[in-house]
Amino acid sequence: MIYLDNAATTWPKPQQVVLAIEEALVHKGGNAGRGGHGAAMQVARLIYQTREDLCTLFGMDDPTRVIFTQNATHALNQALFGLLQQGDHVITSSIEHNAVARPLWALQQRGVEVSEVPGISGKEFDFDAYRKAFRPNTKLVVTLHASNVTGTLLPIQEIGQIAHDYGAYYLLDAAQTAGVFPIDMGRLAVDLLAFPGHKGLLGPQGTGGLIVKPEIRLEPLIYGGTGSLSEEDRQPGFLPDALESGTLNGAGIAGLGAGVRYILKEGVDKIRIREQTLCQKLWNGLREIPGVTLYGSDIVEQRSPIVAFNIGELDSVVASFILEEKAGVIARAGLHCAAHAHRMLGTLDQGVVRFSPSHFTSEEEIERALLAVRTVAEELN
């Protein structure tokens, strides 16, 4: 198998995030915040570490402020739902991905108002409409880091400041960034931060995590139990007790700090540039293919580690099912959950073949794939 589907979900993981899940599940009991005992406390001392390494890594002083979630999904949907009211206004982009289109849409069935800025493929964030769709009530700019269609990077510190300068807050989802560009939120713009644990942070699947400066407060997404304050029935209001009801995936946090900590002694610049030299190297291949179609970027410092392409008319899942059947090439095709950003790149009836290669691909496997795309372009000829 040939693994390039690594912006869906990171895989190998590192060996120490192995080890982490299994330490926690086989060596550390209890249910952090839960009791006193000493089996809750080595989890909850597990869940504290990895806030710590989560501050160090994206630029803030304060662990309390990290709130862990199921997904980027579950964190941007408490974050939406966690600050907008009726009557209010958001700003986002056009190639934001239905993790942020299906919240705006829901909260707009609620009286909250929706601006999409414009976007057309080579100028995905027009600054002029952008400047011009600010209101009044504008209470936030919510947009991705980096398309999870093509990798297109948004300018995200000039973004934040005019949200600012308006006085509006900046959410940033980092889905396809966190663990693989420097983020930090001391010196950005950015005044929330939803993050998947299991993509670029090397992490389990079902974690993920909110940061949330502390100028904002947010109403919970979920109400329960929380292990504080038990004898109310009001939600405690302090962080991260407010946001966090119910058992946390105490195992999966746990691996989840070990690929932060894997990430922070690798150094986030050297996974960067390894990727992006991968991703330079699938993309010069592919544009030597006759028939193969490349959307985004031509300069991978300006993408996140994603190759999106077409063979020829060949539907894009088609495409991607042939691929690993013939070559054991695993990629993600068709709309990839963001039916805005293919309205824009004009693919949405054909979708596109998604590469997304981790600094563990060996540059072997990117010939092997370079390959198979050429077999399969050839046969269609």
Ligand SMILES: Cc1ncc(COP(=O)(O)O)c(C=O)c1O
Given for the second form:
Amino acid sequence: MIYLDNAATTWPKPQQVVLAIEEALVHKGGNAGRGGHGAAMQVARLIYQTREDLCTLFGMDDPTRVIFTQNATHALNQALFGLLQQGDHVITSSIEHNAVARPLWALQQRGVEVSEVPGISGKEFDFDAYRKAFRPNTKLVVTLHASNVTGTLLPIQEIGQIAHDYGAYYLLDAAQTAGVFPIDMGRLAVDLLAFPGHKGLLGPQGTGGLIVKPEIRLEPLIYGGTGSLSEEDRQPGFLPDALESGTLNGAGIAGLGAGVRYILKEGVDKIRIREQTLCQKLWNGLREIPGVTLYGSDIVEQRSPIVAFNIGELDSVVASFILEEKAGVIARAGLHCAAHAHRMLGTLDQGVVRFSPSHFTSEEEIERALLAVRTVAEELN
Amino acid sequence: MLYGKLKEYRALITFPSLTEALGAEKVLNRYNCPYASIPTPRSLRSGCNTAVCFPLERKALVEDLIDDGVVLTGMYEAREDGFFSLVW
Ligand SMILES: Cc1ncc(COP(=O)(O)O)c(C=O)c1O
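The form predicted together with this ligand is what I need now, so please give it after the form predicted on its own.
Every component of the complex follows; first up is the chain already shown.
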């Protein structure tokens, strides 16, 4: 199998991640915060260490403001439903994942006003339209950092700065970039950062989180037991407890911590450059194949490590099925939970085939994947 | 009644949440201060059911904890006849 779907979830995971999960499951019992006994404390300490490591990676210094969630979607929902109320206005981009588009649609039904900044392929973010979109009641701007369809990066530094100029918060969906691009919340105008644990951070599925800057208060999405203030019916107001009801994914979070420490040791830049080098090789190879259409910027540094393409008019789902059947190449096809982005690209019908290598992918695997595409394209002609 | 390490470590700090207690453990580690995490005495229940005790002679470390951003709900000297707010 040649696994080229790291944008959906990374695989393989570093051995350290596997060992950390095993260590937690085999040697560390207990439920963090549920009972003060040694077993619960062992797991609690693992979870706390992961909060600290995430702070180091994202330029924050307060581990209590790292909220663990099941995935990026959960984190985005917590941020959006926790912040926006009837009468508030929110601005978003035209290439969002359904993890943002659907909560916003649901909020719209509840009386939240939503504006989408239009984009065209090659010019994904229109600053004039963005500035014009602000209203007196604009409370939040939410965008992804990189498109999960084409990898296109949005200018988050400027988007955040302008949001602040207008007195709005900025929520960043770093699903495609956390662990691969530097994200320094100490310097960026990002107020809330949503990230998955299972993609670039190399942790297991079932992990993710939301980092919240000081002074921002969110209504909980889920209420319940926190192990603190148990005598009160009212949800605790302090973080992380306010937003972390119910048992956490202790072993998973221990694995996530190991993933983050692996990244800190290897270096985000080294990982990204390796992945971009592989993407450049993919792009160059695909460009040579007659009938292949590529999407997104041809400058590899302007994309997260994703290469999106189609083979002739072939339905992308069929193309990826054949790639797997004939050559064991695993790619993601279809709409990638992001109809908005496909509408902009004009690929709502065909979808696109998406290759997303990891830094563990070998040059040889890339060559075999290219050969497989060439074979399919030749058979099609 | 004093229990566990509290019999030996007579300074006790309490927290709003477990995450703060874990942060305190880290700071105490950094200062090479011995400590033990113990169930919060019922009479001091403030939020978090885990409290941290450490040697009374190192009580000035409370300032370092606060400087480090750890949120405390109380600091006490544990005596046989009860818990007394720490002052120095
Ligand atoms: C841009 C973007 N946002 C959000 C998500 C959702 O992430 P998760 O599956 O962790 O909820 C994804 C995953 O594909 C994504 O690419």
